[in-house]
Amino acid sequence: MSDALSDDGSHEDSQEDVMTPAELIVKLEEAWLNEKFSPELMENRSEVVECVMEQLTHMEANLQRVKKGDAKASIHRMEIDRIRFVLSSYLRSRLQKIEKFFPHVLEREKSRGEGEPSLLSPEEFAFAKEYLANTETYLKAVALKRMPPNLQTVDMIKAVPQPYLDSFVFLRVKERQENILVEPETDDQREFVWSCAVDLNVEVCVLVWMAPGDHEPAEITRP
């Protein structure tokens, strides 16, 4: 399996990245995996949606040429079918995200500078717009029009939660770092720093917590 992916998600000569079916499907597991643990909307990776897809049709038509009764059927039919599912969840986790914030993706893809990434593809572009104005239209009719002249109107912007970005998630080291410093974002942070060194090896995180003053830091290892 060959693509021409650039950063854009463009297709580009130059640029050729080629990728084995098995690098295909990490990737995708990668993107549902990240897409399924952010509390926010990630780019859209459609590059690889359109790959996997058309691997699942080739994958299809060798099951059709495979002789009946043979073992090798089965173990390939589950394989189409975790493929399937995971495609199927990391497109069903965007489209639940896009549905809870809605005029905040939207106002983010509206906003998005000159040659950034795209966060969502046409579809669902097309699919946001179209829940915006169907929201609009239900609550219009629900309740708006019965409502005094001067509050006929809603702010979906201000209406709709915005994703929680405090919120925590889960990392997973790819390879080994040393001295990774986690910067305070506030001032009720700035009381404590805390540093983190990960070993793939023994599968041992080091945090490192040090306050204002400290000359020695306290240090806690978890296996």
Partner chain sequence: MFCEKSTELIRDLQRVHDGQLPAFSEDGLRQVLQEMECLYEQNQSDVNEAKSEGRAELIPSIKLRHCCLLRNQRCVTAYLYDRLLRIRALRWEYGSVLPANIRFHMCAEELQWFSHYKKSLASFMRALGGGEGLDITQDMKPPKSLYIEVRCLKDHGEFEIDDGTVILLKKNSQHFLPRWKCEQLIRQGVLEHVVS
Given for the second form:
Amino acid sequence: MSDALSDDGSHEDSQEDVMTPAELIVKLEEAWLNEKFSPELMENRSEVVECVMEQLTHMEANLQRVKKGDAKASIHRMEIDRIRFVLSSYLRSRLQKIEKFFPHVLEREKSRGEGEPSLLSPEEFAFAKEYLANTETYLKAVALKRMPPNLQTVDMIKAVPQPYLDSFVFLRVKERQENILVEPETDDQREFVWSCAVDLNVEVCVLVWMAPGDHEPAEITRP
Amino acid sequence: MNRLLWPRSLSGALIGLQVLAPKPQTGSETNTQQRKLQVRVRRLHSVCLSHTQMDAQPYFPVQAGVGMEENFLSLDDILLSHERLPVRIECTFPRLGFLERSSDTQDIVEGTKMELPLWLSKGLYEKKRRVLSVELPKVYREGWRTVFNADPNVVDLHKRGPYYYSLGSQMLHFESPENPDIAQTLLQTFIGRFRRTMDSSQNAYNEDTSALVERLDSLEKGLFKSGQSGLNGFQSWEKGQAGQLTASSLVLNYRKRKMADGPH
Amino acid sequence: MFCEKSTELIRDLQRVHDGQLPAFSEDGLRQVLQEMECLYEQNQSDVNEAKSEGRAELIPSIKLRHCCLLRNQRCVTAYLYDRLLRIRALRWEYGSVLPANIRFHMCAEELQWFSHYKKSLASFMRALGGGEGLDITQDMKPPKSLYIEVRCLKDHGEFEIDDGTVILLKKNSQHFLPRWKCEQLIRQGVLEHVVS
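I have the form predicted alone already, so could you send the form predicted in complex with its partner chain?
Below is the entire complex, every chain and molecule, led by the chain shown above.
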């Protein structure tokens, strides 16, 4: 990220770790990718969202001051657009999951413990509640209230499927891990266990393939 | 910044990974042979699930349930459960004789053989009481199982299905001593056919794929479509078209329909 | 067999693949609700008879009709819910104003749901970043360049860009415009992104 525009970047004088704008964007990208590729809603990162938005505002303001026609201006403009894209995509990804799993998301939020971090940002929580109310009201008005007495309710928690946590996901190992075992199921049947370490920076797929009969556990390591 | 599009090898691997990698068993549950197989049939169905994340369309229908489960709101599951099964009625159903077309009786009497949709069969079936007994459709019986076990690729699963895997998984709800064998055949058939499906979905670019898909069951068709979507996405990215802004396909389709419908 | 109509509702909807919204089947829904009423009444009557006259043999039929009632409820709910998902997609693809021919396909309650949904979405977007606001229905694709070449597909009148310049969007005219300004018009099919 260009330093010229980040001079007055992090103006937080809180006691917490002060992040450079570059670090902030890395955090945003990480949150974005995790959210995109996880089957269920991840913990909310609204502090990152807020900081990024502040950052964008700063950058826009700085851009106004740059002379028109200056070549730097278009590069900075692009940068703003790209960051805004990642941020929007991140928020859209979350919203999609909130809508997709709305009764479960609300249930999870309701039943979380005192000290636990919240799943939804305040805005998301409001949106989710409205979505539930809107949908239930609609179903009742258009059909359910016209059904026989004992059939006028549908339990949304049962009707709307939960996130499928047995989905397979791709992982990127950030640090070498010892003692992670990927074991095949012992079975007479021929089976293959594939585990996959993906280096997202170069979009290369490394497959670690264990054939049956190899009872050596494999380590997932970075290439 | 285009991490959104998977290279070919990955989208293929995604499918492979989902089908073939079983989750390590946790806990100390007693795994009877049947339960293990039921669990594996369940995983079979997880294949189509994550590809929706790669989809750019904003319409996300409720997916079919995994394995033996149905999703209440899934259109696919509703249509699947509409499939008819041959049953033998084991107790009398008074005043419902009209449901059984071949006779004129007022009641459906015990011993009647008729066809009932899966949803009704499941709803009425009770393990401990004899209400009805469900016959296995031919394609899940021993004769056909032998064919599948010999060479799963020869069978036209669209003709024999089109819900071969899903319906087969549903059959496991009705206690039958053949269940372990049925589950086994379903799994092995899928594994046997999977490679060809994946291969063709990754190699057919910009061509008419109808010949490739016509013998696939609906689950395999979904897989094929998913593979094609990954392939097309990658090709588009390679050509530098990923950044091209396009009219929403919804918009385009509405417009086409509007023109077809004529002025109102 | 019971529940044929409700399954037909589902089949007709599922046939419309690409997320489009077909016309609302008021008639179909009414038929299913009528069938449910009949089934329920027959069951009420049989239940009373079973209780008062001890006719336990009626129970299997009562259970069967109950399965049918549940099936109908399921089909109706799934039909309506899937339509909501399609309507939701419209907000993201078309924007907050729907063309008349699509509104025509929606029943009154669906129009209301849409209205509430877009308001809720708007509140959400306004509140982002501590009140700063961000329109996340824009920036749907990764940006590659600042300016893009576009061709106008139909007359759209005057169009103002940032520095105050006004462009006339006449059918078939071509322009070199800021990408982000064109995004919505491209999605709506007014402009076409020309990639060389």
